[in-house]
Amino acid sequence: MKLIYPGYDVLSKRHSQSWDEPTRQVIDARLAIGGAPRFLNEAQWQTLDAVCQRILPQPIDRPPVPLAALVDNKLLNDRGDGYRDARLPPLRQAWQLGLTALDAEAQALDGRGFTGLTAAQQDALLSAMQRNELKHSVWKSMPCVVFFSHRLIHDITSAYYAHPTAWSEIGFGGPANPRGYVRMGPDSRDPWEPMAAKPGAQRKAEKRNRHVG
């Protein structure tokens, strides 16, 4: 994996003036999410986990962001966005229906569920969903392309970039509480934000990390 911000760890800000106690509590709660499903059933969870791996493949040189668990936690708390496309049922029903329908499409393809497909077959099925080509009766009145755009992509990517691991990758300092951000213009940064690696610095950092490892 190419490190844009080598050596940067947003969690090092934990005890700095960048974060206050409420911020630390929110981040700690987010970091504690993981493990077994608490809302979805086992089959839906396995399908969701496989989908997450295809939508956002993660590096093997660090612990992964627990995407399936984060989405499941959103469903457990029924934490919607405050709006939804009228063609979609409410949050929980949309995800349960979408995952069940995707598994039914995979079963119709070659008799196996989504988790039993090869990576290429999974990608092809997700691409067909994006093109609105999945028409199994299990979808009922929910267009698969709307589920793909407004739930699947939205919720999975939102979960990823709400996690401190992703913040470290993109050089984000985390919540702007209490210090906040001042320099908001293009190509500007506050002095406490990390600097992106300059050309050549990436190779040096990777070489240094290999020696340390």
Contents of the next structure:
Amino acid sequence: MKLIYPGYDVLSKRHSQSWDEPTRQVIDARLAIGGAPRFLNEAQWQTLDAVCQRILPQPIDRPPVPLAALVDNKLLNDRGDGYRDARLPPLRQAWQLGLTALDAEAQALDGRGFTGLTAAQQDALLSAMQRNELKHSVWKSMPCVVFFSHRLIHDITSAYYAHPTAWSEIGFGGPANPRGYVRMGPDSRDPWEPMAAKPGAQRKAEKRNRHVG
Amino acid sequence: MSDDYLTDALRNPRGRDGRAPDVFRRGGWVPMREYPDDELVDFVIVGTGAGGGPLACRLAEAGFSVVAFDAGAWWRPLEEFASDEAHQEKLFWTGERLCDGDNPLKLGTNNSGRAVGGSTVHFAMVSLRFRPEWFKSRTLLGYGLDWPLDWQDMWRYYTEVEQALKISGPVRYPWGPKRPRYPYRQHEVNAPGLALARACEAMGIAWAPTPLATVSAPREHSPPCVYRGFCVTGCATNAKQSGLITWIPWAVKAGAEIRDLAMVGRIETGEDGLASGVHYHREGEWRFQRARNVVVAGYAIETPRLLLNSANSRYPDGLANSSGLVGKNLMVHTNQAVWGTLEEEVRWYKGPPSLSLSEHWNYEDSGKDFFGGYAFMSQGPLPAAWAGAQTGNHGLWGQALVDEMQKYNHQVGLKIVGETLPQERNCVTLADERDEFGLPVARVTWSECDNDRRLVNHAVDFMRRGLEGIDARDIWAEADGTAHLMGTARMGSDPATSVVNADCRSWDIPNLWICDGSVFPTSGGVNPSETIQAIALRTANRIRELARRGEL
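Alt. form predicted in complex with its partner chain, vs. the form predicted alone above:
Starting with the chain above, the whole complex follows.
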């Protein structure tokens, strides 16, 4: 994937005037999450990992954001959103049910689980979920589209865009305390913000972005 | 060092042992007066947000003994607020609530706080007055119902709130009757705010820098805003004039006691039918605080939940509910947006999220096929919030989502605060499920009506043309957003059709009061916090007056 902000790593500001101690602690803790599942069972974990790769495909030339582990961590902590669509069971049950049902749908399709499908087949199944077309009895009373929008896509994408790797990718300035920002108008960049590469000026942006701290 | 200390306030109550956290100093404490449970205090206040905070402050200043409860934590922003969307969810009400109806609400982020200071700890600081006619919308505009309040009276309390919070705003405000100059100068308008300005100029309507409750110049313990842009996740510099750093410290100084991590589960009534105190859960046990008066200020979900859960043999339908209207007429603001991409770099994460706005359609009545009004504001969502918009009705995932998110620094958006009509079918009731305290959780039912939909369609169409007028590309409309909560214990002039009177005093139980957004009969097209605070200041004045006359 072509980088819009080449050379930009928001973490290079970790010791700058843009990061305070609470922020460093919080991000350190997030970056430490990874490895094996601590809440989901092995089958659910494998399915979740495959789903994450389709919902948020990541480039192969950098360490991936461990999405499955971040979602699993949310389930481990059992931290809700402050509301629940009444058609959904609580957080943990919804995920366990949803992953099991998705796998059952895949089994019904060609006898293999979700992880055994091709990427195109997986996408087709996820699209069917988004269109509320999956009706396997394993879903019980949970409409698959409600699970898709409130849990699956919500929890995976919010985990991704809470990760510094994603912030660097989209050119987000990131944490900004105590320094904040000074240049507020259009087309104006503080020296501690990333520079987008203009056509033919990749090197210039890369050089600047190495020094955003 | 572990990050556990950042959540310590969620586990260990701080308002105790004669002291309270000093929100302006790392690790600091200030003295706090305390009352024993068995002392008959003048006022117990349940909730310390935009309603309970100012009320606790003013009642304590008037010499009443006050104990205010909050279910949430008492934070020290300087050392405990990270610049991080996910971590700062600790400020939201994340306990379970069930949402249904045709348009199940999303709660938490933009409508439900759980902290000392309530939702003002994470609100967007937008500080607007109601249009005067809205206080008599039935009589003057033909919809909703009239408030029992006079707009000129409210105008005075709005001024008092704006002075107290040192609102930063423009010299001239383009809409409504003349208002005094804002105490602090307006903030610099950022790129997304200027895009709104250009869109308004293209459409031939007025715009203004948004009056905001974050200081544009130093104020005592508050430095000027540094435009770090994490406002709706809690201000780590104390520039934001939240209740946590204004009304609450002033209340403590005046002799009020604040009990954090104290969940009130039930209001008790005595033989005489009057409220006698509250049962609350703190430090692992249920306790009972006696009181001469009880004020419920838990906002439009927790307030009816508490009143309904306090049902007893004398009041089988819940307290203050002879009208049957407790929990009914829940209102929200529609919060639809139109988004687009500009050629220029916008970098909308810099500065408060809504630095400019237009109230044109709040004050213009012609050319509408709906009742009510809406304001629209410039936007600056942080990455996870922006991804949330993309995965909503836009329905993006996979490479399409990744590609769209790459345009982050070129996005602009206009978003409404749209009035919805009160409907009895929209309500808060008690569900069968129980929370960690064994209390029934709230069931929140909301469905839009035809008028709500027509308002949204008008707004989306207008804002879309505004973005087209500034040559934005890839324009799309977000369809399912809502914000703010109002109604569920409306004020009125008739006990048969309202829960409280103009003084926020319940018709049924004269020493039971309700003082928060629940008392709104209609929702208006502006953010509710300044109106809630103005009502609280008015209520405090009225209580003082009633006490003086021996009518308390």
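Source: prediction; values computed, not measured. Think of the rigid core as the biggest set of C-alphas that the two forms share within 1.5 Å after superposition. Numbering follows the first chain given and starts at 1.
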Core-aligned, is the CA shift for residue 164 between the two forms 2 angstroms or more? no
Using the rigid core as the frame, report the C-alpha movement of residue 174 between the two forms, one decimal, in Å. 2.4
